[in-house]
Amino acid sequence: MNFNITTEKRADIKADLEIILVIDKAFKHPFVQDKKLLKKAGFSGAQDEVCHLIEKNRLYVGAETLKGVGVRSALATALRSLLGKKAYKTIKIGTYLSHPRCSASLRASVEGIVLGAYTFNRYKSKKTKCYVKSVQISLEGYNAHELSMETAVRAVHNGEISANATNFTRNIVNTTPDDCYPEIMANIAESLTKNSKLKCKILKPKALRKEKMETLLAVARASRHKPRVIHLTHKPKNPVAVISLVGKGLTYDSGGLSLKPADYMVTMKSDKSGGAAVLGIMKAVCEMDLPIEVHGFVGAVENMIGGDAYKPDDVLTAKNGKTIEIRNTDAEGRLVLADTLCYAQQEVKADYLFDFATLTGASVVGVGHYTSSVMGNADEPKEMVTKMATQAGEFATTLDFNRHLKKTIKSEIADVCNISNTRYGGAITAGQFLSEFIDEDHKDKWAHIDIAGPAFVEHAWAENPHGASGAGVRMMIRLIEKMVRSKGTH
C-alpha cells in the first residue's frame, strides 16, 4: 500500500472511494456531503459505525474524538469493511488533526488503514485481502489547523512502519506452532538483518549450557524442537540512550506435565506474543534509524510432554544461581524469562530493561482481555509504560508489588517457587518471581509487561483482528521515539 500527501482538495483527487469520518456526530460539518442519505440510511456516527455509499463512492466511519484513539480504530474498521472488494483501489482522504501542529492524529489515521487492511490467509484456500494499493491523503483538514508538509510526510512515514512491525509481529503470532518453532523464530530474527544495520546473535543448545541457562533448557527438553536464545542488536553512532527488550518466545506451550484442559491448550501459538513483539520493535526502530542502542532479546521454546520432560517436585538453578523448585510445569515462561533476563543484563548495562509476555491468565482475570498489566520496583520505568500505551492506542495498567505477596512464592527446599501458594494475585506473584532476576544494577531500571490479555483475542476489536493483536510493538515504539525526543536529538 503506497501513500501520497498532497496538497489538492479533496474534491480535485481521482479515487475509486473516499473515506470520511464523522466525528462526535458532527453531520453538520463541510466534509460530510450526504446528510440525507447517511439519515435514511439510519446512520449515526457512532465510534466505528460505517455507512457505505455505493453510488457516491463514499464510505462514511463515525469516530467519537479527533484523538488517535478514535480516528485510528475508525479507518481499521474502515479498511477492514472493504476487505475482499476488488472495486476498490485507490481511496482518498483528508486530514483530520486534534490540536494545531499536532501530527499524532495523522499518524493514527496512517496506522489504522496499514492495521484495517491486515489479513492472515496463510491457512486459508480462498484468501480474502485488501485490494487498496493507494491512498491519496490530502491536506485539506478537518477544521483549521495546519500541518507543513515535511511534519506530515514524517508522521506518515512513521505511522506506516509501526503499523508494518505490529502486522509483522501478528504474522509470526498466528503461525501455527507446526510451522513456527524455536528454530523458526531465530530464522526470522535472523532475516532482519538482511539489508539492514541489525545484528544478531543466535545461542543454540550447546552455548546455552555453557551460560549455565539450565532453567530455560529444562523448560525444552521434552520437546523435539531445540530451543533458541535471540539477540538482536541496533547500535547507531553516540546513542542517546541504550534499552534492552526481552520476549517470551513460547511457540506452543502444552502446560507440561501439569497438562492444560483441552480447551486452555487451543489458541497456546500465541505463547509467543512477547518474543514476536521484541522482533516486530526491533524492525521499526532500525526501519526508523532512531539514535538509540536498542537490544532485543528472545527466549525460543516450546513446552510438551514426554519421559524426558521436566517435572512438579525439581529443582532447577537458574543463571544467577538462585534455585528454584518446580510446583507446577505449567508456569514455565517465567522460567524461559528468568535466565534470558539474566543472559541480558549480563550482556547489556542498559539504561531501561523491559520485558514482554503472555505470563498469566491472573493478568486478564484481573484487568481483561484488552488491558497489559505492568508491574516492576520503581515507578518511572512503569509510568512511561502506561503513559506511551495511551498515546499508541493500547491499554496498559500498572499492578503494585507488595511484601505479602512476595512471601507467597517462598519455598522451603530452594531459593523461590515458580508458583505462589494461593490462586490469588497471580499476575503479580509471577512478576515478583522475575524480580528474583533482576540484578542491582538494574533494579529500578525494569518493567515487566505482561500482554496475557490483549495479545490474542478471539474477535475483532478497535483495529485489531480476531486473532494476534500486535500488543506491546507500537507502545514501546513510541517509548523509545519518546526517549529521543526528550534529548533533544529527534
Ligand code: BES
The other form holds:
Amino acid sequence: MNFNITTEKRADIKADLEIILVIDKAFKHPFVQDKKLLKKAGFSGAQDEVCHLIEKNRLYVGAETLKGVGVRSALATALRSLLGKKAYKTIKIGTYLSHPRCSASLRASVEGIVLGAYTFNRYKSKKTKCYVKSVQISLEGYNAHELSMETAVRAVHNGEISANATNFTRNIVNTTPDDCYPEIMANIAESLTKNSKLKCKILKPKALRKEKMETLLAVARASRHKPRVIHLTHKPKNPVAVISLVGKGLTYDSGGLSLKPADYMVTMKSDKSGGAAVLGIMKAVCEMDLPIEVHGFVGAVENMIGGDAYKPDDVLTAKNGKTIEIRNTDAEGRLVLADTLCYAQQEVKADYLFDFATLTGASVVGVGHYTSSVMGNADEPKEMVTKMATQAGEFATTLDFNRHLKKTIKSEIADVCNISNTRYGGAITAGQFLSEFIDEDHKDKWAHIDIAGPAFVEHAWAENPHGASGAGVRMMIRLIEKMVRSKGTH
Ligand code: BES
Ligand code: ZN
Ligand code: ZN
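So that was the form predicted alone. Now I'd like the form predicted together with the ligand, please.
Up next: the whole complex, starting with the chain shown before.
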C-alpha cells in the first residue's frame, strides 16, 4: 500500500472512494455532505459503524473521538469492509487531528488503514485480499488544527512502519505449529538482517548446553523440533540508551506431560506471540533507525509429550544456578524465559529490560481479553509501559507484586517451584517467579508484560481481526521512540 500526502483539497483529488469519519452525531460538519442519505440509511455514527454510499463513492464511519484510539479503530473497520472489493484501488481521506500541531491522530489513521487491510490467507484456497493500493491523504483538516508537511510525512512514515511491523508479527503468530517451529522462527529473525543493519546470532542446542540453559533445553526435549535462542541487535552510532527485549517463543504449548485439556490446547500456536512481538519491534526499530541500542532475545521452543519429556517432580538448574522444582510442565513459559532472561542479562547490561509473554491464563481471568498485565519491582519501567501502551492504542495495566504471594512459590526441595501453591493470583506469582532470574543490576530496570489476553483474538475488536493481534508491538515502538525524545533532550 502506497501513501501520498498532498495539500490539494479532498474534492480535487481523484480516487475510487473517499472515507469520511463522522465524529459529530448531528452530521453538521462540512465533511459530511450526505446528511439526508445517512439518516435514511439509519446510520447513527456510533464508533466503528460503517455506511457505504456506493453511488456517491463515499464511505462514512463513526468515531467517538478524534483521538488516536477512535480514529485507528474506525479506519481499520472501514478498510475491513472493503476487503475483497476490486472496485476500490485508490482511496482518499482528510486529516483528522485531536490537538493543534499534534500528529498522533494522523499516525493512528495510517495505522488503522494498514491494520484494517490485513488478511491472513495462507491456508485458504480462495483468498480474500485488500485491493486498495494507494491512499491519498489531503492536509485539508477536519478542524482548524494544522500540520506542516514535514510533520505529516514523519507521522505517516512512522505509522506505516509500526502497523507493518504489527502485521509482520501477526503473520508469524497465525502460522501453524507445523509451519512455524523454532528453526523457522530463527530463519525469520535471520531474514530481517537482509538489506538492513540488524545483526543476528542464533544459538542451537550445542551452544545452549555450553551456556548452561538446561531449563530451556528440558522444556524442548520431547519435541522433534530442536530449540533456538535468537539474539537480534540494532546498534546505532552514539545510542542514547540500551534496551533489551526478551520474548516467549513457544511455537506450540501442548502443556507437556501436564497435558492441556483439548479445548485449552486449541490456539496454543499463539504461545509464540511474545517472541514474535520482539521480532516485529526489532524490524520497526531498525526501519525507523532509532538512536537507541536495542537487543531482541527470543527463546523459541516447542512443549510436547513423549518418552523423553521433562516431568513433574524433576528438579532443573537454571542458567544462573538456581534450582527449580517442576510441579506442572504446563508452566513452561517461565522456565524458557528464566534461561533466556539470564542469557540476555549476561550478554547486555541494559538501561531497561522488558519481557513479553503469553504467560498465564490467570492474566486473562484477571484483566480480560483486551488488556496486558505489567509487572516488576520498580514503578518507572512499569509506568513507561502502561503510559505508552495507551498512546499506542493498546490496553495495559499494572499488577503489584507482594511478599505474601512470593511465599507461595517456595519449594521444600529446591530453590523455587515453577507453580504456586494457591489457585489465586497466578499472573503475579508467575511474574514473581521470573523476578528470581533478574540480577541485581537489572532489578529496577525490568518490566514483565503478560500479553496472554490480547495476543490472540477470538472475536474481532477495534483494529484487531480474528487471530493474532500483534499485541506489544505498537506499545513498545512508542516507548522506544519516546525514550529517544526524553534522553535526547537531557
Ligand atoms: N501458554 C500458557 C498460558 C496461556 C493461557 C496463554 C491461555 C494464552 C491463553 C502457559 O504456558 C500456561 O499453560 N500457563 C498455565 C500455568 C499454570 C499451570 C500454573 C496456566 O495459565 O494455566
Ligand atoms: Zn503452558
Ligand atoms: Zn505457554
